[in-house]
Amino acid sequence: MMNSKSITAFVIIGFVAFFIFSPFAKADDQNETDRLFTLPQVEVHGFYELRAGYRTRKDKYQKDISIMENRLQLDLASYLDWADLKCKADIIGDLVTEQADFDLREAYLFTMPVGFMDVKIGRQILTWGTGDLIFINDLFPKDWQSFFIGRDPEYLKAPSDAVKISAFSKAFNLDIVYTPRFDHDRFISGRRISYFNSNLNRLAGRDAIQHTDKPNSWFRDDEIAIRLYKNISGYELAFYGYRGYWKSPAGQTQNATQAIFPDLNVYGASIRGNLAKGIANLEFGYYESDDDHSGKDGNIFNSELRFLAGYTQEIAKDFTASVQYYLERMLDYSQHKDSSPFGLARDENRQLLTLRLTKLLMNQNLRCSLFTYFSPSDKDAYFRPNINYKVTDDLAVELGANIFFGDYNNTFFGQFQNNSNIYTAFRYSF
């Protein structure tokens, strides 16, 4: 049976063949035929990267080396009269898993069938919403494992195999993303990062890898996301809708042997625009846990309300600061407490504060940044310091860390304390 990468390639090749060869029936002269037979030019870009990291705390469930990999990315693009073609893929030699890997990041066709509509078909990176490393209405897959072990932040966004249609008008703009088979997060499973296992009531890792029962049927276990947006006097107003599944495991089977992805509907809105000397944003989302409307099933996450407020401003020359406040409020909380094992009930309200500081130095070739998460409700925190120096236009070196703190092992950031790590990277772009 073909996997998702094979099917994506098959779809793209089919569309390419259709659009390339269908005009031949209309070729009226030799010049037109010669033009159609001309091979398209292909732009080639990419990078080679060496990245290494080490845990700063002893974790008996994981290796001391958090990351040690060579990565070659090839980014191919071709621009035809009727469409753009894009393929981006990574070849990885991973010394932690002692395996080679291939990651198809993008493989899509982009075209404008009519003047007011764009269509993108294939494997693509999708994002929307207003949060800075906090996602409410962005229900596209994330790679949390890459994020926490020290890969470049671009790898937090995992690819989707989808069709994206964008329509534009004076009244409003519309995005529709259809994913014919559910694309889940690359979530924490214990293979590379230890986590709190509620069934064992302790931290676990490679000794208790999380197995899942995931929706996996084409066109039956599908997803659809919709965004309606408009710019009004410099403020971008957007409304969102999503029907699909929780992107990371949000429950377990009745016999507690597998994690599951229950049905999920999300309805949200956001606004972003200038405020004083900076940019402010507000975002809201209602997460409807469609498999457990009452909240009485202790094996499935309850419905939630999520809220985000943020503000960004340049406070000095080449020095930018941004803050965010985020809230998750669980609905039907009394039912959750009644159905949860003693001591493992989640808080009704989870609050999170973030701070990002970015300073550019040496003609903006040196970037020093710090991103901090702090949860006053969970009493845990996560720090992401990073220094990136652009030696030349092609060569960059990097030093960073992922540092976790927490009073309890069962909170989101607290469970990762033993995964704190430092890392360094060398990247040559071409």
Contents of the next structure:
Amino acid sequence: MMNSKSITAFVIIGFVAFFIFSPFAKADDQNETDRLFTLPQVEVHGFYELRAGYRTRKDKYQKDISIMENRLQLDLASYLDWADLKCKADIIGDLVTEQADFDLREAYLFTMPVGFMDVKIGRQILTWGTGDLIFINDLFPKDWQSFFIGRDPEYLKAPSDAVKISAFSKAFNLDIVYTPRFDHDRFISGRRISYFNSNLNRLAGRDAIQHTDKPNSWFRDDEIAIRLYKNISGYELAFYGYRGYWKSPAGQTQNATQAIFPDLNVYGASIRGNLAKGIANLEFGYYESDDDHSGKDGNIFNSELRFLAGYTQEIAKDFTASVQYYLERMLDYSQHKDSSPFGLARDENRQLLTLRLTKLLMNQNLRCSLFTYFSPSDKDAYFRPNINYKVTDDLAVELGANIFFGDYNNTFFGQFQNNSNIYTAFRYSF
Amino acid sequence: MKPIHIFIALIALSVFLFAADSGNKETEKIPNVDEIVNKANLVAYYQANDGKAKVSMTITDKKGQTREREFIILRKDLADGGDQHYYVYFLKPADVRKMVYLVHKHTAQDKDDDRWLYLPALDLVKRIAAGDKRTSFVGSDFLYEDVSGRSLEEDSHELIETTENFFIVKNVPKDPDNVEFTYYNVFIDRNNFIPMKMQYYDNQGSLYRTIEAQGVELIQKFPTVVKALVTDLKTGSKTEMQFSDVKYDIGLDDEIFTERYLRRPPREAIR
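Mind giving me the form predicted together with the partner chain, seeing as the form predicted alone was just shown?
Up next: the whole complex, starting with the chain shown before.
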């Protein structure tokens, strides 16, 4: 789930900050002169959650139980005169992996060194771009495994260990995110979700867990992401740039033993604003596969153009619908076709349509939602129905499913057919 | 002076006084209805140039089950009676804590409000479709429109009665298909122009919803509703809203109402 060294580093940063400063804070309350140590108390919040799920199809490479976990999230925040501190961590008892796990979600220091600048240092969740569960210019790490096994959607975003510097001006605003060591996605490795293994030319799971050779050195295998943006009378315009690596494996070593994360540069733009009675968004990205410009290397993903158009509207009281069209176009396609084993070449264009329906009922305490991905080119689909009921202000119960369909077992969603699952959860927030 | 003269003099005096009094009532200028609703709109939604309040809501359903909402609201007016910015920072319940709701309200008829929601767990700035303003605000009996105001242009107004304390104004929607009421009456305080009571009637002509100001205080010279109650007579549900830490003219920076402060709530909101 996480590299143990980075856990250690950030646990130290986060907890040192909290537990050195805060216990003294109360003792020092009278001592107003020592401003650095007069810390307001630490706010403690979080939730306890129990989540259980079962596969609706037999998968010989996985356990029948898709998810079964206890989770305690602690969210600590404190405000100094010169900075905000935050630490959010999950302690998980996972009965599928039969392990206890610790997932440090956030541990950062936020400060405003000068009036026009914000700086956030440490482990943080980062998001930008206009897509709804589709990401083009958001190249921050995702956790697809959590998403597919039915955890709360907040776990789709995996944390980054990074520095975010934001500068604001009347002309435009600028965000720069520097990640000193590559943070890859928590990708589908076969551990919890079976996938199509092209080397074996069949579905695989725990019998063939993907091993990776990942860029791993501090300050050399780094990532930089930039966003330049401006709100022009309600229309949000943004330009993006990224220099780093494909976030999930996008190729393999020549001897086909390890999956790799080749170099990737991305350039893109987006716009979002009111249109008719709803919100429209357009986003575009050019994925430059920097280790294989010509597309001749069959072991590395080709460059791509990615495009997204979306529209959201409230179609009745407390009932919202959104649609998106997404296109992934592979460049240098003939090279890909020539270098791929027979029958395994991808399509030149992968098209995806999404539909989100959300209806609130019973004074907005009951939320029924459905998110659907459908690809006419891959002939596959992914349905995410969910019902969430807030029994009281603190207690919520949930029922949902992740259902995959596909004509072929090597397409993006089609390969996950046997991972279809239903789940239920109970969450107490405090 | 003989007693009879005193008597006559007293009568004459009292007649004079009463006459003068009633003359006063008659000559006191009753403002026209547009003036009344304009003033009431400014007092209810545009007090000072900006403001801050902590809002606590208690929603009680017909079974008596309660739910709590607590948030801090920051407001800045771009023009009196015109465009406004709202910043709402949620404190309770726990599952929405630290969420931020930002509105750039536009009063021009053909321009929808710009609305954003910030979800801190995902660091996601979500744009929300303008939608129906007569839907519940955070699951309470207050509607979006009750919180940020209903444009005066959307109704025709008629002063139906002037009592000792109130101007009673009847408001009929110009576009009845867009709203759930047929008309509503507002009781506007004659002294300070605070709308003290609103009564909503359905197409049967029966009263189904009321909003009452239950507490008014003078804060920094501005009369301010500090407690309000909505009662939905159809569902049997009611919501009480209490305002505390009310401050006016705090000099909120325009920048607070931008993406920067969605992602990082300003000290004004969290303290």
